[in-house]
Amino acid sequence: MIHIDKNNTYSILSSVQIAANVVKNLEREDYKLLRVFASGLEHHETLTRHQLVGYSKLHGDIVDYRVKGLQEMNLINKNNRGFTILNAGLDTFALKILAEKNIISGIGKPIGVGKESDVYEAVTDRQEERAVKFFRIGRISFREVTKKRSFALKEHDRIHHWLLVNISAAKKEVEMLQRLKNTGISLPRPLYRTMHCIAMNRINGARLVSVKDLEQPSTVLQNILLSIGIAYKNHIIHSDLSEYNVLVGETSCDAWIIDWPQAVTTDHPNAQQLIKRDVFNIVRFFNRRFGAGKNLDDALRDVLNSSSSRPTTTKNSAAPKIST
């Protein structure tokens, strides 16, 4: 969707923008549309006119009526078997449901904007500073697939595939998360999911990717592998850590990884290649950036080795600021 402000820019929107823009104008009758839409997406990729009609119990005048505005939205899409809902269309839907339980009163400007995510943040209704992440894999995924075939989905296979990987991933994410709640490792905490979509407290840090300074780098490092022996300890491998899922504070020593949706137990069979890779990729990057010094082997041997003692540093209920 193109946006024309009052100076008469050009922008171009992104769906939870879209969201965002017209959560508050939809009326009863377009939110029970979304829901069937939303509901649906496990059984069924499109929904005709007529199966709209039967789960919304609404008068098919007003489906119609109702469909046609959703497609002007952006929220909803017309293919040849039915309709689709679309990314904004699915943002909209979780929007609506983390107001409606309290959870966030309005959303702000992007604070992480990553290949399989998108983080806003948020406000609640006393003004506590919220993180919404909305799970975005595929949208890098697919194009790289498009490049090396011949072939590709359907657009509304390919939206209903990428819709279903994210939900899961919300899913898996959450649950991971839970698993390691209360373990000692700094972590952000989930507030409650709905779709593919998580709200969770927003954390004071900033990416290690983008902090070309530390004052005690060492220090953040041991913290951070720690941590990694922690979730060991608790059966849980990250499997995709790297400077680009840990954020730092700015002011002291602490270390919080994040963006866990790929991990896994320590029964995968590829566990120790996953682990040595975790601790591999963090440990290069503190010795690349920061000197750090760190023996590899040595490294890992104290991650597998280490003791359920909890990090020097954690503070999981610190006053938010960054988050994934």
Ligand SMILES: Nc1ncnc2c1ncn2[C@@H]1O[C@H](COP(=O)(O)OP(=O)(O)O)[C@@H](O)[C@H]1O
Given for the second form:
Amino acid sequence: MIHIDKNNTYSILSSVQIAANVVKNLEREDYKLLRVFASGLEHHETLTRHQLVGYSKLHGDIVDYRVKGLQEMNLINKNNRGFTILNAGLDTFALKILAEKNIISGIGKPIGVGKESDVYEAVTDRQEERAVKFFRIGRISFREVTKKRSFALKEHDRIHHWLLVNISAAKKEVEMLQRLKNTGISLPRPLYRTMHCIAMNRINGARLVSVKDLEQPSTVLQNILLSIGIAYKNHIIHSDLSEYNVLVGETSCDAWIIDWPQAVTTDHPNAQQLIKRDVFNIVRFFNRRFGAGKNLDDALRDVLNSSSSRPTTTKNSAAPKIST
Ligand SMILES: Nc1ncnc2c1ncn2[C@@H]1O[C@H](COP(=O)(O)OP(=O)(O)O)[C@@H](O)[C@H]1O
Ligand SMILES: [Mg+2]
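In place of the form predicted alone, output the structure of the form predicted in complex with the named molecule.
Following is the full complex, with the preceding chain placed first.
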């Protein structure tokens, strides 16, 4: 079962925290209804009572009772066309699926609140660490909308629109990670995607942006450029690469590249600008912070000429003892 540390006190509960709190208290009928909302998202932005009864095959009185409870928990909302699922409702449904499939058994604290997602620590029933990423593109719109008591119709449409955007971003990120697995690039390993949510292995690394000192900055930079080059040779450009989307090992020169939903293929009309921007962002950061002294154009040329997989001899070149 999902559990959340009881001592966690949050002044404002995020939708994941609402979800983690309610997930164990909901009953079968509640999930039946959440499933109806979740599986109908592509086709319906709102579901009427009649549709809920029909799709869930639950008795009308039970639907009325459960829908009232789900509304009180802020998992769904009502307008004059019917009912819509909210962010916390979709989070709850996703957490339930992850628990049911035994992907995770508990969810804990946030480990990264990025631009477009909330990432939480999680554990399996064998105490393995996981990271669960909930997509939150359009977050600002959500905030404006969910703090209001009454929802106008166009706000429902906006919520619905962003839920679909987030589901498709999660799909896209998993697709990119799958295309790049086994190429030798250090990446998160997606374990399961449900709706707008990806469960992956938890990387034990620090965000490059918050690292003040690196033992061998040139080796780490080389590792990152090698990874960008391998992705490029496999026809993929990250397109949002910066010190915010690289995690580095604390005891090695390993560098994981994360956050791939906006990646494009090399036949994209702006491919050349995008690869250049990725490479320049990283090299400029290394030059600025660690005095790496790498020439931008040389770095770009190396990336464009790299091979499609990591040479086996350099795959574990991460050990700090290796000098460059
Ligand atoms: N697999 C992971 N292991 C550990 N931390 C992660 C993992 N994935 C993401 N994070 C943390 O969550 C933050 C946000 O994740 P990211 O994928 O970059 O999404 P965003 O689009 O919100 O920037 C990252 O900066 C990182 O600190
Ligand atoms: Mg990011």
